[in-house]
Amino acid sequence: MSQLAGPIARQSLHDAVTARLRDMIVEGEYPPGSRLPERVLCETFGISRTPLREALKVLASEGLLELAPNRGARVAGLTADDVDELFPVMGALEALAGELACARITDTELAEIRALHYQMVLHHKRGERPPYFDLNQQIHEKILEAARNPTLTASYTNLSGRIRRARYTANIDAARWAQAVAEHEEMLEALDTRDGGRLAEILKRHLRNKCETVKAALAAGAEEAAKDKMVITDDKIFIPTP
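Now I need the structure of the chain on its own, in the form predicted alone.
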């Protein structure tokens, strides 16, 4: 188990369990297709099955899990079609959040985002992917908060789990990672000048680029999986039927 495992404090138990389990799925501790061992998770978190099952329902509503009667919960897969469906919607939501944030953000909120950005850049330079990803996510959420639109926040939250997993998966290629950091530099500049139109376009482009990166990662993973199924005998390659 990773550092995400361990007893959970009783305060805000439902939210804590949901957040902890979401992070474990997003960060790959339970990969797509794997079943979640309810008994083990209850023992690990020090909780009963009731809050765990409540958390499973929430994560299923976010598209991270598939629930089957009498079969428990399984981590949902992520396909290229899913990515093509999700990212344009999230791009539109983030673009709107950027426009509204530029009109409503306070100097204090901007200073907080700037501080998060500089910490994120430091982690990028050190090649520290997990803390980089966490700060990246915080920046996007701070922009959403600055938009001050509960309806927009609810729509964003409904998709955020699957998008987080896709974003986490995608930051593999060094060139794309550097490009993403450069895009965040542009976001900060647009926020600083309160240029809502520019920030909206940057966020749309940022999500389009991420979409292509995720699809490339999925394709590479499928290719590796296909190779693993091949059996080489002398000069012939046999691919077992499913």
Contents of the next structure:
Protein chains: 2
Amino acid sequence: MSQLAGPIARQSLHDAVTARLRDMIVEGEYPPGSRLPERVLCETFGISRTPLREALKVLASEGLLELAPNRGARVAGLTADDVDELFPVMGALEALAGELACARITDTELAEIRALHYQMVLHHKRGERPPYFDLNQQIHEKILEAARNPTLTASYTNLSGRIRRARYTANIDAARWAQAVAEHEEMLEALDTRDGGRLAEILKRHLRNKCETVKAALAAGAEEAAKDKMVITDDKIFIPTP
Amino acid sequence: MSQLAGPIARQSLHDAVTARLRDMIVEGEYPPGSRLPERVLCETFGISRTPLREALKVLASEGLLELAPNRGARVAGLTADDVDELFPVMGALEALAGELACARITDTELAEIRALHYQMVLHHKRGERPPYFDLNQQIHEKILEAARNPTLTASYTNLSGRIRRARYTANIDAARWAQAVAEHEEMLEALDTRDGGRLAEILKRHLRNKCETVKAALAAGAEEAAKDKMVITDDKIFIPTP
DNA sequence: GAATTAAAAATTGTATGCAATATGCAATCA
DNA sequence: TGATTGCATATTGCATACAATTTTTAATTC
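Starting from the form predicted alone above, please write out the structure of the form predicted in complex with the DNA.
Okay, now the whole complex, with that chain kicking things off.
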């Protein structure tokens, strides 16, 4: 049966604007703490206030926005305390993903991860950060996919969206980058042998190390100094080329 | 400074109706699959459609409701597959809570949990199920509190809210009840010695056993046979006295 | 010039209205 | 009798209106 014969997919305005706004926040379009006035957003998106307000409520319940009665929406900040809360939870979730992935991964999926890994390592060797982080993220996403637990994926995605909003000026140093690559090497090995317990431990450690990197950057006041959009990923902090 | 001098707490209609409706769903007021027409809910709560619609959107993003364009809100169902997804995630989160609690718990908190535990055991010896489950839940909540990670608590609470909506006819058998009590004994011991790793393992096992109980009840078609509100808790399935 | 007050403007929360869509029921056809 | 069609009714999505609250600006006082 062709695609033409299936049901016609529909998306409400509310769903569309929720997704759009979420992406914009996660991508750093609005810095932490910034006000999001309804009227401005309605003009930006060309819609009425009703679906926009519904979207704001949903994003607030996801932790991306802060709402207080009569005070409008504000992009939630990210403090070192927030980071200290988020990373252990994400670590636990990613460790579970690792265990489940080892139990459920197909040979094809494993080969895909391996291919991504070696491309990523090549970029590290060449010192190419943007493609490195891209591949790095893909690997983590593939592991979550291989876990085949949508509830887990949703929970993890929601939390990681909050982290990706942070902004920093500093790249991690070469030592930490090399360490991250080594951790990825261990991860691949554990996946290869389908050793779920081991992969879980590696992922937890990996996340702990990332937590320290993020906090160090926060402590350096990097968030306030940053003027450009920056994206955090696992093993490095990417500064887009202007 | 007295309470009178602090800021005046305000709650929007939206927040109030969201919380009310969430509680009603979690408590089983609306069976899985049931339609929640806007007009009916507006009459029930005595409010206009706007804050109600906003609440529906939030509860949908929490997984308690299902929304599709032009089809209104439906209470989300809970299948064996859902249960298979939820419990490992909850297990991972509760294991993390156990680790963090062992690192952070005060002597006072530990004494509180111990007191709750022994009361609970007494109810088990007397075969008193309602108070047993109440205390049981309090113990789990105390452990989460002792973990001092609001993000973790929020994530766990959201997931556990979905499970509490299930309904069943069967009580667990005496063997499983005794097993659950034994697991709680182990939990208290691990807490006492502040052995986070051990507590994490016990909690994971505890959740796995609970998962099997829930699935068995689901498989028995208990959900459809149930006519009265029933609440699942850890170690038994409580049928309220009519 | 700083502090205070009042007024104007902007923003937010909620209610209501209108159009589009879905559902239910009755009539018609094969 | 079952299937199809048409119409009426109900429900949902979104826009708009109104009132309440907050913020900003201007005027006044010390």
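Numbering follows the first chain given and starts at 1. Note that the coordinates shown come from a computational prediction; the quantities given were computed from them, not determined experimentally. If you superpose the two forms and keep the largest set of C-alpha atoms that fall within 1.5 Å, you have the rigid core.
**Student:** Any CA movement of 2 Å or more for residue 43 between the two forms, core superposed?
**Tutor:** It does, since the residue 43 C-alpha is displaced 2 Å or more between the two forms after the core fit.
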